[in-house]
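The data below hold one chain only, encoded as structure tokens and taken in the form predicted on its own.
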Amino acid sequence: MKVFTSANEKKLSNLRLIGLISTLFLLLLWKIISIKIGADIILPPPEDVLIRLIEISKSRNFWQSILKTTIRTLYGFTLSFGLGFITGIACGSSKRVSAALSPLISVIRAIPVMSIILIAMIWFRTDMVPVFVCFLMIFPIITANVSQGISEVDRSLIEMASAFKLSRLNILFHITIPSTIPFVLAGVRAAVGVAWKSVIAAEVLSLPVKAIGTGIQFSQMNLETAEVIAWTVIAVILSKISEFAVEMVIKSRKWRSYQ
């Protein structure tokens, strides 16, 4: 057992080393290209971006912007997950409901993100635009995954439960929903990155008072390329932290029995 654990740790260590080398190579490539271009307004070197990131991080507005964007992302994600989960169960349980909602979900998937943002700017106040956009972008993902999970439930288990005269509610909470958990988690994995991208993209156009997207837009208007990249780095870090948190939940013992 110790040999097996040691082998796994060594493999994980090697993978991390490869990732570190790859990151350093990309930074070196970035540095070389910036030197070749010789124009910071087009592509500033990595150290300039780091310096600018440190400078803006000293501002109170910086942390307030991160907090506001995080709240909008969580709000939009929670709404879309809740409604998407319920809709997915309905679609997976009934072919009629699936047929009725399929056109709507297909339309939502096909609408360009920019169109959603522009329409939302007409319908909602500035702070709610990113939330609405996040909701619409994630809703089809969660719905599709939950619906697929419902359709993959072992029918023999449901028939057995029915034979023992379990109520539909008991079947739903003790067989159907637990069986869909792997599909739900897969949907959450896919949705986390999309949530941050959609919220920040909406903020760039709608310009809430405090937001990462607003910081990106104002930096671009002032031709501060290093600052644009600095804000972008923050967005990537937040997205990666969210993905890491989801992975930790998935790997926790609470969920292992369902995977």
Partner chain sequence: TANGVQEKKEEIEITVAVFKGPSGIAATKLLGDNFQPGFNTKVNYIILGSPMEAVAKMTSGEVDAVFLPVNMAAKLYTKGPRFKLAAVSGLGSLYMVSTDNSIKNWFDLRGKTIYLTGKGATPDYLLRYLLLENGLNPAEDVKLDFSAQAPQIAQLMIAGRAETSFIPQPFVLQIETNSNVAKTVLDPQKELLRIRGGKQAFPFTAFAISPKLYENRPEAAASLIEALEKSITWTLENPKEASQIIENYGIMSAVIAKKAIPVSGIEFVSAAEAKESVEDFLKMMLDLDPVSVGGNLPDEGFYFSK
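Numbering follows the first chain given and starts at 1. Quick caveat: nothing in here was measured; it's all calculated off a predicted structure. C-alpha atoms forming the largest set that superposes within 1.5 Å between two forms make up the rigid core. First, how it differs from the form predicted together with the partner chain.
With the core held fixed, the Cα of residue 35 is displaced between the two forms by 2 Å or more. Once the cores line up, the CA of residue 78 ends up less than 2 angstroms apart between the two forms.
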Contents of the next structure:
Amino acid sequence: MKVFTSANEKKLSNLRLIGLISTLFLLLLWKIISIKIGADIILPPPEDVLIRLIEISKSRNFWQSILKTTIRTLYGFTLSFGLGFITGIACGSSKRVSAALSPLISVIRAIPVMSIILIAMIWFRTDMVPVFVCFLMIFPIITANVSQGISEVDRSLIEMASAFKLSRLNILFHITIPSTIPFVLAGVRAAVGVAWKSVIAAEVLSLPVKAIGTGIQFSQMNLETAEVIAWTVIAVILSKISEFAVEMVIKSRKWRSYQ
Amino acid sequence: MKVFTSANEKKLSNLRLIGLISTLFLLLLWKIISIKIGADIILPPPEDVLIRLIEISKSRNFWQSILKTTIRTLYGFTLSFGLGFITGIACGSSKRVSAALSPLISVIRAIPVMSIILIAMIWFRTDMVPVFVCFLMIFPIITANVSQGISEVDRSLIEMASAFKLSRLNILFHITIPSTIPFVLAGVRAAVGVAWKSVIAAEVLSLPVKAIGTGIQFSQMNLETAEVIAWTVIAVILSKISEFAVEMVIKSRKWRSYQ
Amino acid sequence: TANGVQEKKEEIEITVAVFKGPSGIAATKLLGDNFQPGFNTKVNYIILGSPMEAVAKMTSGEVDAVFLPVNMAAKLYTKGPRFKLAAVSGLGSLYMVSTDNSIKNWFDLRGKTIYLTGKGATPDYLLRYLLLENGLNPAEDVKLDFSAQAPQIAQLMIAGRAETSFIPQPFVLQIETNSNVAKTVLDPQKELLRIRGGKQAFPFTAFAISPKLYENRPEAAASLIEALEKSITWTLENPKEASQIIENYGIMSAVIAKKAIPVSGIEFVSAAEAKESVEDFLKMMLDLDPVSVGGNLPDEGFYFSK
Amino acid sequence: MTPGGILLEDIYFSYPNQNIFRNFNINIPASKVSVILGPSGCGKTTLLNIIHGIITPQKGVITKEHNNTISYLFQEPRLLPWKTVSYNIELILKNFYERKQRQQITNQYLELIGLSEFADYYPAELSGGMRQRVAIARAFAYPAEIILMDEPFQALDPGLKLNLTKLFSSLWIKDNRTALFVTHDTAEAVFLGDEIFVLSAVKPSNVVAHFTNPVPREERGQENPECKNFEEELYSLLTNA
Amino acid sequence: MTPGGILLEDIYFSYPNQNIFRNFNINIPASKVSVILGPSGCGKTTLLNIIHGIITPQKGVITKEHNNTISYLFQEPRLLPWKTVSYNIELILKNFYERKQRQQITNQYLELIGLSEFADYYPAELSGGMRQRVAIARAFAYPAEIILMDEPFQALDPGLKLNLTKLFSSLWIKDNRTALFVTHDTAEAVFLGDEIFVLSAVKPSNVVAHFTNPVPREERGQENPECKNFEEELYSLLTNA
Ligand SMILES: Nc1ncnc2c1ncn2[C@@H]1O[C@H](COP(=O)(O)OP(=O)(O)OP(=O)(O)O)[C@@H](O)[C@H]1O
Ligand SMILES: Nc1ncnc2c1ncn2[C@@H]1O[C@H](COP(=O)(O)OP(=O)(O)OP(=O)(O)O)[C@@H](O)[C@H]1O
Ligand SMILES: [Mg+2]
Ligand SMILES: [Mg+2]
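Provide the structure of the form predicted together with the partner chain, given the form predicted on its own shown above.
Then the entire complex follows, led off by the chain already shown.
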């Protein structure tokens, strides 16, 4: 015999607790490894990094670097997402377009960043090079997800639409695009981390005046490992924030499919 | 009035033609840009690169480098795919596991490669560093796709399974995993390019003895741009081959869903 | 072995790290002969990609002798695993190259965009110092662009896409031979001597050794240093053979090594001889940015003596 | 072939692993309601798909008037999960009407199927029968010269079924468009169908029986004994086959 | 409550945007076949889901024997698209039998529903009625003390329907398990049901009528006038409501 009354709230706070414990565990692990390695120059303990983080956060340069890197990442992400989405849709909707674009996409997908950076430097302002690198990394991820999504569109719905003679544009907007949404979301989830990573990596190479990557490189050259990690912590936090934003968007979706 | 007889083969060869034309067009574009830039040291014309490619392909080192880089990429890809898939499934199947792993995954997702490379160098042999970098890039892509896939599993099927009291393991293997396959494929498609790119980029940094990345770096040091591009062409071809392999796997899937 | 006397001490293994790139040239003969110092000390040679990699391995105790920038050596002595300076193996080989031949002195750089590499590394500090000394503010009067690596800067210079760069050998040579307009316009080595009044060009690369080596086997260390001196001399005299060895070890390609050997400032200066110039150089860095040398100058112990 | 009708001659169609039609012939008369009966899996849905043009037979001749617009009620509702009930109907009217008129027509048909209140629901929030009704509304609302329906009144309770068959009948009387539907319900077949085709159980499938409804439309009904007899004849044909 | 039966008391259930049950009560007797009739969208499927435990009412008491195993034939086939027909059935037997026996049972039920030839087909390669039959086989094959069925014989031709109702009857007579099914077909209700519940059209829904079938199981059939009368009574109740 089962009697039902409403009660279902503890779970969420339980999950938060698990997350917290696991974060503390990671910090502990870090502490232990740093003690084991026994060289601050390689891996300083968390508290040193915290102190250093507070120190560097006092400078104006710090905040400007964060701002600039964030702008670059947003820019790179938006650009790649936009172009990747359109290209993915175009390739997925027409075999001809796909055949025509596929050599170009393959090149973008495969070209080593090192090989193209010179050309990028000629074409863009140097502080746009990270944006370009970000594009090279993310564009293929989005395209791949979108075109896989399109190939998974429920064919019975497409059949329905063409039975009712819907225009290609209507099919695109009311069937194809909505069906690819889960794939686009997966792509976005995957791409968010890659975006930060690739922008920062490119900053380390191209060293724009204000940039997290420049901060990392500069500190690394000076063997200020605590500072390197302080910058890293910033990068992780930024990425986490953007992940969170993406999750919010994902959760806001209203409909779900039925069988 | 419509009369039907079988005929449907031209299309494929038509698509191939489009692909060919588009490749030729890219080569032409390259030629034009190289003329416009007017400096072989920045962008030599395609024919120079071809000649150089033939020259370097005569050395044994060339083939060994290709082999080694391929092995590293395969290794990195397989490792990240395996771990990413398992993690994705684990996180997608249980909110607790997800809460527990999420801090670690966020760190892996966000940590700039530069910041961890020092530690990586202590822990791995030099020629494993590219594998590690590849892991850092691809693991989050696969995890993201798998967990999105799980959140899209048709709930009516899960309901059916639990109505028939299927064990968690059976649900996992017979419902969850098959449903995520399209997402895994999307992830794989996206990851293949990233794998090559990140391995080669890491090779440029860590310069293992035999490696495409080392080839690129050496040629660049010698200001042999044609050679840099020759190596790049190799990278593109390798990536293209692996893409093709992935497409074959994707096409071999037997079932399709019905509404 | 070099020494007939059998040591009672048990054998130890030490590892000498050589980098890919110009700094590795100094070690050519050591590598080529697989030089062993004796004194029950077995030496392994490894080739590394970058100083960062060496730093990791030095701290973890995997590397006992290494070539690296002088300020990094100082910092690793004060803050890290107490490596000592055993010798200087390379002097500065940086030059200001430009397609604008109206640049006659450092003040003429005003308003220019200068391409250089390594923010936070020696070239960055040195250029800033020289600009300051010549009455220019590095942050305002010039634009420093770090966005390309040395080979890329060279490519841009040759193609006429960049006007002025502050770049090491052998790229200076490459630019001069491949471009008909770009020329070396300023020599920072000379300028530094002018300003600070020293006798010697500033030290660029240090040969540093670990406590394990200098405490347990000072004799072997001395023998190794001696061999390094010979190696450098031999390399400078036999660039052709040397460059083949360099290529075999994957340090550089032979073609480029042959060009680089005479111009890369490879030179042996013993720790004692170098002490004054090193101190002066570190002082200069310290004044510019204390972080670059680890907050303060290294003490006497930094300079190895047998 | 009468104009507006559909003539299939010598149709050959097979799926990769089985042959459905060989030398199949059927003549669907214009401006009449034709019904297809037949055992599960015999090829009724396949036949509708061929007639519509969704699938192409490997051989054969299909003769129908050019540019005939066709409305299709699929065997499954096939609603867009990400659109509301009303939008699912409105969407297919885009080629024909302005926004205002589309909404008006949508509301009118929602009214007819009794789902006005549920206009803003998503398909996942409906019951099975409700989804089927939305699909019916969509097929009815679509302006077409030919209408194909695959088990239109499945999953509906007897009251609704009665209302909707009557609704179909009254709509049909207005414009007499060519209609072809598949059903398993002999009462429905007798009540609505003018021509009744029965497909065979064995494959390749063929028309094994063809009846013309002896009762004129106005006189059909549960009470009419002639209808009863005809229905019983069909029923016994289907249950013995 | 009789043991093996199911008793729902004062059930309250609502979806986010509508209230389905308020103070809802029903007593499903053990070892009998109960039928639920009711207009489309009134809450029949919801009721089965509550009884099964797939959804939890916001308030109320459900009394059933602990650990009763329940088999459920959903309103939609819910087959796994990536598994063959036979594997779809075999899978749900995993908790009970060894591989050999599973295959044997699967084959036996495929035989009963007439799809032996299609054992290795994927669901997408079946017709609608064939999918429904696979779902029926799955629900029948599952060893359970209670069986819930949501419109079990929909989408089937009259011949099959007759066979399968007879099949159900004969299987049921062997073990007399508690059965509850939803249908829109009054003939089916009268032929199979011992207790017949009719739900109301207006929501919150309630049992508006409850009949006990006056005809004993052995005597039921199309020809029996008592059955006919009972069916007509139900039919007019449903069509007038
Ligand atoms: N997931 C859901 N979310 C919101 N509302 C729902 C959901 N499922 C069903 N409903 C609503 O609950 C009501 C009852 O649905 P239910 O499926 O129980 O009807 P039913 O009696 O089985 O109808 P049918 O005979 O058409 O299958 C309907 O009005 C429907 O709109
Ligand atoms: N996509 C497909 N691939 C392979 N075989 C198919 C496919 N669709 C249908 N079939 C086969 O074709 C035959 C006829 O299917 P169809 O859907 O036309 O039957 P139907 O007469 O509509 O049956 P029902 O009354 O059950 O809906 C079936 O045996 C089925 O297995
Ligand atoms: Mg059908
Ligand atoms: Mg229902």
